[in-house]
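Only one chain is shown below, in structure tokens, and it's the form predicted on its own.
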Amino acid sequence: MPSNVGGCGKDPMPELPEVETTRRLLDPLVVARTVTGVEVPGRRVLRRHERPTDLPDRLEGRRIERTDRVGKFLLMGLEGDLTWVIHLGMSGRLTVVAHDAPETPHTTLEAAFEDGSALRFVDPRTFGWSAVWTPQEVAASPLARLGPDALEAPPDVEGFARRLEGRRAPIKSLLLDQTVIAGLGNIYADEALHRARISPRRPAGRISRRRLGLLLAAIEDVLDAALAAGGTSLDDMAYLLPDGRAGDYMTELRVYGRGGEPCLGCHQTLRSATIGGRTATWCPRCQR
């Protein structure tokens, strides 16, 4: 059965809009294409297969029907009833070539299709990973265990409250939590907790349902202005789009990253500390 180490946690870079800009430009340049070769340079990559042949024996000879996201996972189903699962992890980003263009440094998996190109997954850092899972293995998973995806299907207010009632933990803590609400990781809390002036450190089940709302809908207006910029690509640029180009969403940013200079609404310097083992920054004026 797959494992469920590092699948619902708070995984940082690519979170969400990285993820669903990927599936877009993907899409059209891999569905209806059969999968006829696989070649798998790391092999860390299938970590989450008892068999590391499972992978290629299931992939090769099969076609992809359709491409998807759920949280920071892409997904995409196969002929057969068989869905290929990819997560990005740290540094991970996919991109089409032509099969016998010049090999991709940290390539850790190629898929080669009919037509002559190929889907390669590479990933520097390889805390990424890749499977294909039978709807059984799907079900057994950390896709299974997922909350509502932050931009497809959203939480309304009171399905929200309570998924926090009585938690004490931060609200920064539970917006990384795949199992509260699937997508955001580090980058785009900060920035919905910034527009709706919330503390990271206020505990969750504490908040009033009135800026529960506020929160829901910065996460929305975040999440859109994300995608719109092609997602964040960070000054390690470790995550590309799959045509090459940086996501533009780093100009944007208010708090995330900018620990000790002015906010840009009060110009009260930011703070930076770590809650639950992580990151935060945030407006002390702002985000009371």
The other form holds:
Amino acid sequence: MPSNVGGCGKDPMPELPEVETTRRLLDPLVVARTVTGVEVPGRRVLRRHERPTDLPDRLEGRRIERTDRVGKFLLMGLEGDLTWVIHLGMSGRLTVVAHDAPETPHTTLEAAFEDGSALRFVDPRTFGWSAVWTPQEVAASPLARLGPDALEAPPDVEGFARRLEGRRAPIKSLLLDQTVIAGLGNIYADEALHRARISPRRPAGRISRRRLGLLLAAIEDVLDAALAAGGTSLDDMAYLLPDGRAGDYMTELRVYGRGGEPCLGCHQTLRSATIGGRTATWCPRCQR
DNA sequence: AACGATCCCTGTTGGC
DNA sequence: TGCCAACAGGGATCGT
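Right, the form predicted on its own is done; let's see the coordinates for the form predicted in complex with the DNA.
To see the whole picture, the full complex is given below, headed by that same chain.
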């Protein structure tokens, strides 16, 4: 300790691979630990609770039995049938530190364990949040409305086609819609579309089965490769995993952040535009 | 219902 | 060089 389990460097942009990397590193450090105290320096982190006191009240004295992940949601199963949910938002990082470690700026939540360690949630842009929910609250939450997990339960071509049938929104927007498929964010959506040679603007319901098959395969490839690399670190400084590896999928990005640069396949200039309120980058020649 | 637009928030970046 | 507006992101919410 301290050991960084954020999995995502200075600019994490946590999508499914980064959250899963975080979960795997966190698991051995928190399972079987009992929470002895909770500090909440940033009230906003509790905004998903009607009563902000619910989280500390429910966490304190409770033992963590397992970790899990659905889409971009990190879950910790607690004794007493409660679920501790953490969403990293766009800048959230989790670290296990000694309880007396120096304070970290932008810490929004910290849970101390009985063994002297503590789980620290650091989130400068405060899009992240955390909650401890009963089964009923989970059932009424966004968790219950998530589409199939892009890594653990990817849809088959027929299932995917059914979900997209009749939809006129651009495929890029629907890849970001967590109720359609859970786990993709802007980086991996752009990367998967490029590999599948599909324009991000194409109306989702007008994509052939064959291309949807290619898209699902591309999603699997991109997520597997990112996971194997330990996620994407957009800052090449610092952040090493405990075993010394960096999250280095960034070096394999083919379109994300490369607008105006040449396509690695055909050398056409990559185009950037806003689609569904998000920046999309794609190759106008390879992707139609 | 589906879909686009707007807002939340702050560190970083790019233009002047 | 320094300042500041624009930008980035996931998701909730609102209007059409």
